[in-house]
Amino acid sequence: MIERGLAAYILKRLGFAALMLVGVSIVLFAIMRVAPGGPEAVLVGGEFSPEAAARVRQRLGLDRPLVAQYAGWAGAALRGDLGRSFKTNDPVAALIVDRLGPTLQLTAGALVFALAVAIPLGVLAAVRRGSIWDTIGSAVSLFGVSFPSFWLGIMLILLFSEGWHLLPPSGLSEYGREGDVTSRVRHAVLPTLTLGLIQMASFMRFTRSSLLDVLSQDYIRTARAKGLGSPRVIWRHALRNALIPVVTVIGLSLPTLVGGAVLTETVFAWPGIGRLAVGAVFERDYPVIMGVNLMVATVVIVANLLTDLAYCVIDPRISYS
């Protein structure tokens, strides 16, 4: 059973999360409505006229007071109805679900790749401080945090697709081979590398600095004085405590990961949530923009909660009672 203190903490965080989602939705809804331009400029077609624009706004309900528009949208959202796209008239929830799989594949793959490479390299750089491995790790970390994802993606396309013809430059799979796992993996390599390399640099830097701090603690010196081998001291005692700040960075990096996915999906024509959001912004498709941002805000809030709960697993001394 969940201890009462932990259950109370989770309920408290969920209450704050609900208030935060309401605040995010109000701010975003207001910004979209007061921003210059509107969906009528895209939907009128042909020759634009004030009369045609007024008819479009009336049909979409945009001529009503702002408070009434938000109340109608929020009431429907509470029932699970995120509205319909102004452009295609498809349910927003269906559009998001249709694009969610590729985005999850991309972000999860990038996160796994970043952690699988960053933690061992960070440990190696900390244990062999001042060596060639430390220098290489610092160079990789500096490289990763210095270049934006769209530039890195273009460079990888030029190198691996245009130059060496090893990997496809865009898309989720080849036409007619949508079910081919090999094709999907080959198409996922470059966008996953693009998104993962940037996160890897940050994770490796924090792993190195955190482990260096832990290795200077008295209990580590005591463990070594008792005759414990260096690998056991590092992997069983030092690394577990060193991962606490790293877990925090991982949780806080989720918004950056999602934001980077938007640019990465655009560069590689990846059919995910990012491309859906970019298209909705250009088309002034308010319901799609609201639905995507609400989903992203929910994911970020849940990820932060899971990050806090992960502290109990990593360090049993932490308690929420």
The other form holds:
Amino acid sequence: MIERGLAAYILKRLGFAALMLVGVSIVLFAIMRVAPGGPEAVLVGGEFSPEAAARVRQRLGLDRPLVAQYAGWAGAALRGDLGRSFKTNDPVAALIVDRLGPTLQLTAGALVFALAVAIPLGVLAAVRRGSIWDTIGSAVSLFGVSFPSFWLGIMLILLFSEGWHLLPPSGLSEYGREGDVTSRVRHAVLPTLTLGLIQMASFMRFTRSSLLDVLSQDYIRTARAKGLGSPRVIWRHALRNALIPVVTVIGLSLPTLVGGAVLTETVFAWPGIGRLAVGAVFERDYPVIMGVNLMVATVVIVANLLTDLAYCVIDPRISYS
Amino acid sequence: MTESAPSRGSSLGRLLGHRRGLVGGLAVMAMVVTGSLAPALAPYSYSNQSLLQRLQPPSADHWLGTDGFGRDVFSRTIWGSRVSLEIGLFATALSLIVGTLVGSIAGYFGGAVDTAIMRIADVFLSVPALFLILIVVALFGASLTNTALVIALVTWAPVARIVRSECLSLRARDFVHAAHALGAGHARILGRHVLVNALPVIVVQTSLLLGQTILIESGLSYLGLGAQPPLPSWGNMVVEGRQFLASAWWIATFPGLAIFVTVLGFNLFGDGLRDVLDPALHSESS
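Having seen the form predicted alone, can you show the form predicted in complex with its partner chain?
Entire complex below, previous chain first.
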């Protein structure tokens, strides 16, 4: 019964996800075409005649009716063809695949770093409520939501690259040493720290409040009354339940994580999706803008779905039937 | 936190006794005063260039040094507060109006209206905000109105969610039933009874949202989509300082610090307001 309910739930969610993607693509398409100006100014460059602009628009298919343009794009996208970049004529899918690796490396690294610091700190802040750990924890969470990430990145560059010459300030690796793991790791430290420090705040706060909530419940009191030691009660009984809401927060934080990657990638000249998006927007490269945003929306929607399912696995009390 | 004074006395009195809230309030006030009195407070013009004074370190003449065009960083930081605060206030006001209106309708009426509204809010919550803002601002131009509108577009949903849950619990209370029994219409109950009681939550959100919108605006300025030079904004000052990081650390450091202090101020003030105005909410979130 439960499996059937779950299957129906997943199907419903997948249907909703598909609808959302269609909605996002229509909204994006509309925004781009309603906006004044077009790619011809960027592509032709300098002073250009109306005839030259018209030729460019015709070549790119921008002279067709909007509905036909959208239908053409959507039909191709369904077959896995996201079109070609107006600027470089490269297939959009290939551009995205090229940039996906560095962005995944950056966001995954930041997420792991943020969780590795935030969960222990959140636990300490909750268990030793009112102690120095609690103060450090609340300072971390307040600072984390108050730092402009791009500035934090620049300050880290100022200290670790310009000041102490410990770490490289930009790029994925030294030129010609792309396969060198040490070089890649050294280049990844500062961007990962920057993105991770900003994310840490909400994870820390939720671990703390969720654990405080669980610690006040009856079964914890029972465990303590049975004579179990404090560490065992906290790690075996309390934390497992306290981490359930944290899983949701991780899912909900994905849009900010991916959005934060735009700024972090710009600061550190990190060749990821964020920089591809920024460049495409400035150059009015419509197919790239559409492709990148749909890809990002898909990742976020799928991740949210997985979060909800993970919830179901972690907490057997939740059923979607 | 144990800093708040005993619950007796006015809210203002309690806020004054709340150390962190007070510090945040003072930081916010300092920034607002600085922004409003920029022409009187700034020792130099924000656009006066002097090639002889390029890249001067902080000194008695130029407290925070000078930038690559020889402009006074201190004066430009003071002027920069205007852009941040203007867009912050405008975007926050828009976001609050939409979020409160939509959230209170969803919470008060419930049922299908609630479901429909909250699904739309979910869509907005799952789109990476910065991507959407980037597209709209880059394509439509970075005017004050465009930037504020699009920031509001991505920040109304969390406000709606919070106001909704508050109204959801308020509508079941006795005084709402009493107003109904006395023949009051929905608009009157919502406006005069429910929203007034949801006000503490809304006030707290205002302060937190101001910090958030200022952060978003500075990020846009950093990407080159904010105030256009020579008008200084903190974000574009940090970008300009980025290229001189090795030789003139002060250009990027101080405007960024100003963003940090202002946002921190709004967050501290918001936390203080929450502790003072809404003890129940505080105990849930702390």
